[in-house]
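Take a look at this single chain in structure tokens; it is the form predicted alone.
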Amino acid sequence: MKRLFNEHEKRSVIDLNGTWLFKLDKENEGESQGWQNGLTDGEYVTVPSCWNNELGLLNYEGVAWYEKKFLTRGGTLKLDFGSVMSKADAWLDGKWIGEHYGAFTQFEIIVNDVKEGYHTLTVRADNRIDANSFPQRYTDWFNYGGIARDVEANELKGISILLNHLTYELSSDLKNATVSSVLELYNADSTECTSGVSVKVGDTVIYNEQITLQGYEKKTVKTPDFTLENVELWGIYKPNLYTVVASTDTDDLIDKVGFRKIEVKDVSVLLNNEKIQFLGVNRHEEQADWGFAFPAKLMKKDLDLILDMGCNTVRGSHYPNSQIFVDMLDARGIMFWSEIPMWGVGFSEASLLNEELMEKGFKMHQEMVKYYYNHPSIVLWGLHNEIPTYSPNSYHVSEKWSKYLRANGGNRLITHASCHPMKDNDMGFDDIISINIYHGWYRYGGYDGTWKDWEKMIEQFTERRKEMGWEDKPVLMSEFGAAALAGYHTPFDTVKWSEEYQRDLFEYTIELFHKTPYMVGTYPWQFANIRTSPSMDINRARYFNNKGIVDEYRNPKLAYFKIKELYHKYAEEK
């Protein structure tokens, strides 16, 4: 995958981005007609891309086919896909080689005995939504289709490294790190193979052994503990990173890690034993002209604006973001909240009992952990967002997923974003309670629909937090805000949709939350306007969620400058 650094020096990687042949399959008859054996017509498109950004295809939901010819030296190929929306089936030279479900999670397919020469990779992408789709139909972002992130073919030789999770525990004084690696090894040859396997962190070799694997055997190896002394810690705006190189005689895998400790203590969040406040923003990895096929150049622009605003954290709402964007956060010392695309009222109480649907969500958590484990910027795992957590049906889901993340997710905190703070039953599974409420924009039952509702809500939740025994848990305001149409100004500060109304609401709420003792941070909704589905017919002018602090082309609204003023002021507080 495209990263800020090269993941391999020994391994040969074929970049499959660029021009592909593309053909719509409106009747879903391509497979029965043999399209996997070669497309006889179609048009050329660029991958990564989303087909809904093409003229005439804005609202196309269905099936489409992609075809790419490439040259390889053959042997064993590992085909890596950053994102196919939402279901993918893949064929190599007409032979089906695998499938994957999940629009935002990376996956790989290994193919053996590939002959040297030209080959044809065919991908069938399907973004249709049904009762078993994840997310569900009613979702507050646009349901793009296509191959939205990078595609590449890795030529594997001998014992190869498929994965390296560097696990560590810092000493109490945070000076030393006890480290080990969990390696997933694979013999890409058909016969027995022996190779040296080593892991190096920075300039220090922490593991070096001989390993023997049978033909096409896969094996997980956990290396012995090794103590690294006098480590430099990764922290906010202090992006101390170590290069980790796992290698064999024929292969390697390079990554970047940072050592840091995050924990909750005395109703505060401590990063490297120091109290922090989350000065954040919610960000969709979407732009009107690109959809979810978001270019790295625009990612950097987003991050430059986010840093200028004074943020020290980003929430990847509501799905795993591109690896290269998380690399950028690692490299600039910005914290990240990563979650799966389980959004809100689209998930009914009944859907939480749908075993197939919930298994898809669990697999997405597993894939997110698998591919993002080493990123030091990820300090929060998000279980889900705004689902009916007042229902007993959600309890077992939150319990299962939180247990998995605690056991396998590394040194991270766990949360879920709730829009039911007065009746949510799942907050006990969280390290940090996260609340999404839009007083001053939406009208809620039992409230007046005015800014004064905020003080009433905080007072009521303070009591419930005490009643439920959650007083040891700090609270994040994970979503709040108001929509503003860029360029719409009014001298009347109570007029909704104006930039002035949005600015003033953010000023009032952020200052109020900052004064609330158990609240440790804010994530205004949202960084930029995003395209939404026509099914979202509530306050969605232009079929955009217009709550962006900047517009869809990243032009700042008045709220941008007010949040910048507040965040820079809070950052100076000790």
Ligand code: ADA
Second form
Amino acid sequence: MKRLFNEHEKRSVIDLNGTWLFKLDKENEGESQGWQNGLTDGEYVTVPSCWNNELGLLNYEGVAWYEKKFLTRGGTLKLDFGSVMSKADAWLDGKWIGEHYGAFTQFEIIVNDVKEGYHTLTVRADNRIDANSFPQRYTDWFNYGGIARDVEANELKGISILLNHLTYELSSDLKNATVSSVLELYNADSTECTSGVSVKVGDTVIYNEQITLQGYEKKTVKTPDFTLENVELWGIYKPNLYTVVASTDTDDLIDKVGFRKIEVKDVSVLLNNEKIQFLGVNRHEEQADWGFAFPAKLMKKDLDLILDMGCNTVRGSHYPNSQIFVDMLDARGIMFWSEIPMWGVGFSEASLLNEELMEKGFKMHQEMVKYYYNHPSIVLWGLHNEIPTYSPNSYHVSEKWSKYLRANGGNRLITHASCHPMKDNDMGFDDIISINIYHGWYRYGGYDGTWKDWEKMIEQFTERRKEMGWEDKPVLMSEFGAAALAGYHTPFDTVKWSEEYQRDLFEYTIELFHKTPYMVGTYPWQFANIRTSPSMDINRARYFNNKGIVDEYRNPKLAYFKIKELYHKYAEEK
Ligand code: ADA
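Having seen the form predicted alone, the form predicted in complex with alpha-D-galactopyranuronic acid:
Up next: the whole complex, starting with the chain shown before.
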């Protein structure tokens, strides 16, 4: 994948981004007509991209085929896909090689015994929505289709490194880190192979052994503990990173790690033993002209703005973001909340009993952990967003997923964003409770529809925390806000949809949450306007979610300057 640094020095990687042949398959008959053996016609598109951004295809939801010829030295190929929306099937030279479900999680397909020369990779992408899909029909983002992130072919030779998770535990004074690697090794040759395998963190070799694997054998190795002394900690705006190199005689895998400790203590969140507040923002990795094929250049611009606003954290609402974006967060010392695309009202109580769907969700958590484990910026795993957690049907889902993340997810805290805090049953699984509420924008039953509703909600939730025994859990306001049409101003009485109304609502709410003792931070909804699904036909002018603090072209609305003022003021407080 494209990262902020090179992932390999020894391994040869073929970049498969660029021009691909593309063909719509409206009737989904391509396979029966043999399209996997070669597309006879079609048009050229660039990958990564979303087909909806091609003229005339904005609303196309269905199946489409992509084809790319490439030259390889042959042997074993590991094909890496950053994101195919949502179901992918792949063929190499007409032979089916694998499939994957999930628009926002990376996956890989290994193919052995590939001959030297030209080959054809064919991908069928299917973004249709049904009862078993993520997202469901009613979802507040646009259901783009296509190959939205990088594609590459890794030429593996001999004993190769498929994965290296660097686990660590810091001493209580945070000076030393006891580290060990979980390595997934794979012999890419058909015959037995022996190789030195080493792991280096910074300049220190923490592991070095000879390993023998049979032809095409996979093996997971946990290296013995090694203590690194006097480590420089990763922290907010203190992006101390260490390069980790896992190598064999013929292969390598390079990554960056940072050492830090995050925990909840006395209703506060401590990062490296110091109390922190989350000065955050929600952000979709989307721009209407690019869809989810979000360019790195624009990621940098977003982060420049986010930092200027005084944020120290971003919520990747509502799905795992590109590796390179999370690298940028690592490299700037900004905390990240990563979650899976399990969104809100779209998930009915009944769908929580749909085993196939829940299994897909669980796999997304596994893939998120697999590919993002080493990023120090990820301090929060989000289980899901606004699903019916008042229903008994969600309990076993939250229980299973939180258990998995606690056991396998590294030193991170667990949360889920809930929009029904007064009846949510699953907050006991969280380290931090997260609340999404839009008083002042939506009308909620049992409330007056005025800004006073916020105080009422806080009073009620303060009681509920007691009743439920959740008083030790800090609370994040993970979503709140109002839409504003950029450029629409009301100089006297502020009205909904104006920039003034949005700004004033943010000022009122952020100040209120900031002085609520158990609240440890805010994630206003949302950084930028996004294109949304036509199924969201209420309250969505232009079919955009217009609650951006900046518009879709990143022009700041008035709210931007108010949040900047507040966040900079809070950052000064001790
Ligand atoms: C929810 C949801 C967001 C967005 C927001 C809104 O809280 O999590 O994705 O849809 O509401 O704008 O209403």
